Structures are given as C-alpha cells and as structure tokens.
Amino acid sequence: MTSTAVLQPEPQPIVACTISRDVQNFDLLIEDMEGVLGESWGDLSFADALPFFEQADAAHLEFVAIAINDEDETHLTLIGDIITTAKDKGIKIILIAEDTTPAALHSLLRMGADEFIPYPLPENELGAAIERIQTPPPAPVAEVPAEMQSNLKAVNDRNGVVLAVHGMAGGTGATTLAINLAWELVTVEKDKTPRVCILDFDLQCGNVSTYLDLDRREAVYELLSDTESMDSDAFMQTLLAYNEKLHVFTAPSDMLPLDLVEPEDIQRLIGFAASNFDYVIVDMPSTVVAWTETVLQSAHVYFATLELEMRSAQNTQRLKRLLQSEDLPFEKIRFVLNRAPKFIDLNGKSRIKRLAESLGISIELLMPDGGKAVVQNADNGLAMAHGLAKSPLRKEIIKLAKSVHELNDDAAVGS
C-alpha cells in the first residue's frame, strides 16, 4: 500500500509585525517587509497588538514596525501603551511616520522607539534600520575624562545674567565671541571667579565643544528629550568643564532637528542655568526657530554678529522686520561687527556708517579681524587667552567682558 501523504514544512515563526490602523496605507512598507523578511512577518491593528503580545506566538518577535500618519494622532495614548509593552517584553521598535506633528513624534520617541524612519520609506532604509537594531550595542565607552568633569554642585541661589549670541550669517564669529566672552567673564576678577556656563543651542552644527576640545555626551540628548523630568542636579551633571572654570552644555553628539525641543524645554534649561551661574552665554543657531523668541525674552542682552557684506545686511534687515512685526524686544539686540576695518581705514569707517544708516540700526561693537590665527587656535581647542593672548580681537572681548561685569555689579549694588 503506497502512501500519498506529502510532508509539509513547518511554518516559519513570526519574527516581526507591522502595527498600524490600516497597513494598506503603507504599501511601500509591505513591499520592504516582504523583501527583507519573506513570509516571517505578520500584521496587527492597534487594537490587536496588546492582546497578541500576551500570546505564545509573540515569543519569537524580534521587532515591530509601528506605522502612523496624521490621522493616528488621536490614538497616541494607545500607541504609547503598545511601545511601552513592547519595550517591557524586549521587543525592538521601529517607528514609521508620515505627516505627523513634531510634538507627536517627539512624544513617541521619548517613550522608547529604537529607530525612526519617515514615510515614504527611503530606499533600503528599512533593511538598514533592522540591521541596526539587531546589532549588539557597542561596549560601554569610558567615562568623561577627569579634566573635563564638572565638580560644581547645584546651588539654586543665583539670578544669572543671560547673554545670547546669534550670527546674522555663517562665519560671522558668533561662536568665537560666545566662547571667549565666557572665558573672559570667568577670569574678569582676580580674587573671585564668577560661575559661568555656555549653552550650545545649535543642535545641528554646534561647535562650542570643538572649539574647546570637549567631548559630546549622549546625556545631552537624553536630557533634551525629557526636560520635564530634569532638575538642577540632572542639568549640572550634563555639563563639561574647560580648564576647571568654564562649564559647557554641549550640542548633542548627533545632528538633531531644531524643533526637537520646544519653547518650554528651552525655558527650563535657561532657568536652571541662571539659578546656578552668574553668567549664562547662549550660543544660538543662525536659523530663527520657534524658541528663538524664548531666548530673546530671557536674555538681558542679545548680541548679533555681522560683517560688512550683503548676506549680513539682508539677514539683519529680515530679522529686524520680523521682530518688529511681532512686537518683540528688538531693542535688546546689540550689533557686533566682526572683522571691522582698522581705525585708520577712513573708507571702512564710512562703509560702517552707511551700513548702519541703511539698516536703521546702531553698530555698537567693532571687533578687529583676528586673521587665520583665530581659526587655527579654535581648531586646537583653545580659548584665545591660551593661544592668542595678545590678539587685538581678544583685547576687545576683554573690554566687553569688563563692561558687562561692571554693569552687573552696579545693578547688584543698586538693587
């Protein structure tokens, strides 16, 4: 007797699932999941996801791909529960989003998503994201070097002066001014060292850490992602020290969108800095963002660096028009001309006057051209006091620091 039975291969376990309101809205995701995983994946609705996690079939899940669009923002609580439950069960999470608001995306990322991919999916990006989440985490990096560690403790007894620096165009010396003004304020008195910190708020291209040869820390991103949980101690622990005196909140290690943080986040950071330091220097991105107004309102003085060129002139005019149209305190801005003509250059002085008159502004500070030596010194990770002590540019910054400190002392005496 001959058997006609055919042995069927056992079905492959499901190692991944898509979770969405309707996966048919994400046809490119279906194609990529099939291309990467074949038939070893499944699909769940938002309502089915939590019950499925409790079933035996979920034991083989390695990751889930949660796909959302703007219509799903009413279900953020449920989606957040799915993310939290998946994390508790050791399941990796790839978040795929189309047309969602930054606030919604920020909220879900804070809950623990391991990877984020915009939709429509870039070519091969899903496979690359899967490979990243399956790669074992790198070995723990060494702690912050001893010379960079900040030993300051939170005191919460200050009402620090907030000084912001904003470049009207790239390369106008905003970061150079911020760093060296901060250092000169640290050393402005021989008998007493004011507490000074720099906040590098250029989340994408911030260079304060580069100019001072400091590491960038993952702790900065973690703090920016959840400022609601921050207290003074947490803020102080993210700071690095330059020469044991100047304290720095560096830009994050990765390039992040400027709308990752909201005005409330920036207000908290400035508040904690001002309550623990005598002077807070804020190095701003040259881009105007939603929280630029927050810094402008918080700052005692808002320095704007520009040069004798069309870029700076046009951007200054745009900024002035924007602030005045929104009834914001344009009077707080002090314009700083970088690479100013020398004193004996009468033609240069005439150009400065014409620029100020055409823009309807007052250029109060003239910073001389420090030449290539300033750039080279910054590349070496040094403040000008430690590499270009006799530079004419440094001498002008010293004058500015002394003026700021004297005004602050006079205000303290008057109060």
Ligand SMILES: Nc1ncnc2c1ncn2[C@@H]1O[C@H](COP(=O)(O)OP(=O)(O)OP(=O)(O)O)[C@@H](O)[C@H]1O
Second form
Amino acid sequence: MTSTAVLQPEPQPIVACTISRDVQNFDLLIEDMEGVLGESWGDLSFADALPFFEQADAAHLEFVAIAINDEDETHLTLIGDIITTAKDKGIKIILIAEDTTPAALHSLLRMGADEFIPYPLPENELGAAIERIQTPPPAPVAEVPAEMQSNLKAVNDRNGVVLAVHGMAGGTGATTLAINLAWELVTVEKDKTPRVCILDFDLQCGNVSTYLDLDRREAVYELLSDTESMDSDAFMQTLLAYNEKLHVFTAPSDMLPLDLVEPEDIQRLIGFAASNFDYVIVDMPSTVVAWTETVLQSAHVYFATLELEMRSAQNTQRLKRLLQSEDLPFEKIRFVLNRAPKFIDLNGKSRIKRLAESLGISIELLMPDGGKAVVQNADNGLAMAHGLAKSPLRKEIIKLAKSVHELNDDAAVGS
Ligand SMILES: Nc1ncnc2c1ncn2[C@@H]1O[C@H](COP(=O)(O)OP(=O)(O)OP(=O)(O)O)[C@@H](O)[C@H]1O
Ligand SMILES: [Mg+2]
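Can I have the other form now, the form predicted in complex with the named molecule, not the form predicted alone?
Full assembly next; the chain just shown is listed first.
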C-alpha cells in the first residue's frame, strides 16, 4: 500500500499580511514581501482586515504591513481601528506610506504602528524593519545602584539566629523594631561585624525598603514564585545592602497575595538565610497566614509588638487562642509594648500590668514613644543609628540587641 500523505507539503502558516486599498499600487512591496517571506503571507483589503483578525488563520500572524497613499486619507478611522485591533492581538504593524500628509502619518503612528517606511521602499528596508519587530526588546537589566549592591557571597557555613517581628495590630512598630534591631546587631561588637540579613515577608505592604531607602526588587518575585529552583547563590543575589552591612530581602515590587508562597517556600528562604547569616530578622505581616506557623517554628525568638490599646489587646487574645488550639508554641512569643508610657507614669504602669494580666502574658520589653522624629527619620530612609542616634527608643533597641547577642554567644560557647 502506498501513501502519498507524507509527501504532501504542510501548508505554510500565514505569518504576515499586507493591508491596502489595492496592493497592486505597491508592487515593490509585493516583491519585497515575497523576497523575505516566500509564500507565507497574504493580502487583505481594508474592509477584510478586521473580520480576518477574528479568524483562526490569524493566529499565526506576526505582523501586518499597512500600505497607504494620499487617496486613503478619507479612511483614517478604519485604518486606525485596524492598527489598534492588531495591537490588541499582539500583531506588529509596519506602516508604509506614499504621499501622505504629516498629520495623517502622525495620527496613525500614535495609534501604535511599530515601524514606518516611506514608499517607494528603500532597498532592504522592509527586511530590516521585519527583523527589528521580530527581535524581542532586550529584557530590562535591573540596574542596582552601586550603594545598594550586596556583594556578600554564599558561604553556607552559618546557623543563624532567626528573630521574627510580628505586629499584633497594624502600625504598632514591628518594622521599626525589625530594622533597628537588625542594624544594632550589625554593630553590636567593636571588632567583628556579624552577618545580618532582614527578610521582608510582609509581601503586600512591606516597607523595609522604604525605611532603608532601597528599591523593591522585581527579582524577589521571580524567586518567590519558584523557590524550588533557587539556590544559596540566587538568594544572595537578590539581596540589597543598607550601608553595605545590612543585607535586605525586600518585599516584591508588586502587591502579591500572601498565599502566593507556601510554607515550604518560606522554609527554604529561611534556610538559605540562616546558613549564610549570623542573624536573620523576619518582618512578618500582621495578618496570620498559612506560613506564620513555619516562621514561628523556625524562629529562636518571635517578637510581637503591641500598644496600650484595644486593637492590640483583642488581636493578641485571638492569636493566643488560635495558637493554643493548634498546639503551637505561644510561649515562644516575647511581647514588646511600643509607645509605652514613661517609667514615672504610675497610672501607665498599672495599665500595663492590667493589660498583661488580662491577656495572661508577660510584657518584658517596653519601647518608648520617640515622637515625630522617628517617623521623619524612617521617611528619610535611615536607621535610627544614623539620624537619631540619641533617641531613647534606639537605646532600648541597643539593649535588646546586646542581650540577644550575649545569649547567642553564650549558647555558642555552651554548644
Ligand atoms: N516608638 C515609636 N515612636 C515614634 N514613632 C514610632 C514608634 N514606633 C513606630 N513609629 C512610627 O510609627 C509608624 C508605624 O511603625 P511601623 O511601620 O514600624 O509599624 P508596623 O507595625 O510595621 O506597621 P505595618 O502594620 O504597616 O507593618 C512609622 O511611621 C514609625 O516610624
Ligand atoms: Mg510593618
């Protein structure tokens, strides 16, 4: 039995079309289209173009060459529709014009034609224009300004201390604590600089980058959406540096759903960070998500910021109930009362006591209100060490950094 089927050449898909009132007016165009594309192109009238775009045959169209002359200026609206429809469908447009007024040309180009060639076509110009529209634009190279570059290489020899910070209510100072604790740990020792990194896991509203005047990085999204193919080197390359020494995994540039990442992704990221840094500070969203537990389990200390107010109290109560009902380690949480009343404020003191008692928690850390200066300094993109070195709030955070570091040193000696 013989079959001729295999000998039948596959019809070539139409990858381009000329569109004009009458293509015979543009015989040089026909010649050049044949020269460049052989038989894989077709010809359409203005009236046929829009219906053709809706047909299955149009699926392979890469570009259309719209050829017009002075007699077509009365059809500018239809030609404009053809251009915008082609553009919507991702089809490139080469405009070829003979004796057209500058105003008409201008308006068609503004509608989105990708290339313009005068007719009669200059030699090889059609081929060159096709090549240009077929070459994808170079991917934007995400330039990182020199001062933000993190030049640390992966070492994979650390077993960093993980410190998470979670606001019990929005605006209670979680990020302020995370950033300043991180910076004070960088400078906690005179002659040695621990490797410190901060992970901004507040994927939607994360503003570590704002407070440290860093860009939010596109690369972060790529990494978050495929942590499985990430390695330590890729992780290190996404970090930015504040003042060369504090390394920051910023939130992504777009607002992402918090469940874009899964517990395994977060586990991997923390793993990469902990094996390359001495301290890993995690800034958490104040919402509880599927991977909150992952961070809680990985953290050596889980700080929760709250204020003397109903929102914080009620949310803390709810979190306590949730964690206890799931047998999760609520006791790991260290409560930090932000904007705490001054020590001499006896009324304030008894309010703190009452809050702690009613919640059944102990509030070990009190951070004073630093006033507007704290907000302004953060807006200037500086850690407090750089713009507000003498702030009483900073002094408390230094104390905390020292105690964390001493504990860690003791543990290292003991191990
Ligand atoms: N102790 C403080 N004294 C004065 N201002 C403070 C203090 N703590 C935080 N702030 C300011 O309060 C605002 C909120 O703080 P921050 O962003 O740290 O809170 P957050 O809990 O991370 O908020 P979010 O819910 O937006 O993540 C910021 O402008 C910050 O500068
Ligand atoms: Mg925050």
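Predicted, not measured: the structure shown is a model, and the values here were computed from it. C-alpha atoms forming the largest set that superposes within 1.5 Å between two forms make up the rigid core. Numbering follows the first chain given and starts at 1.
After superposition on the rigid core, displacement of the C-alpha of Glu357 between the two forms stays below 2 Å.
Residue displacement note: Leu61 has its CA displaced by at least 2 Å between the two forms (rigid core superposed).
Once you line up the core between the two forms, the Cα of Lys87 ends up 2 Å or more from where it was.
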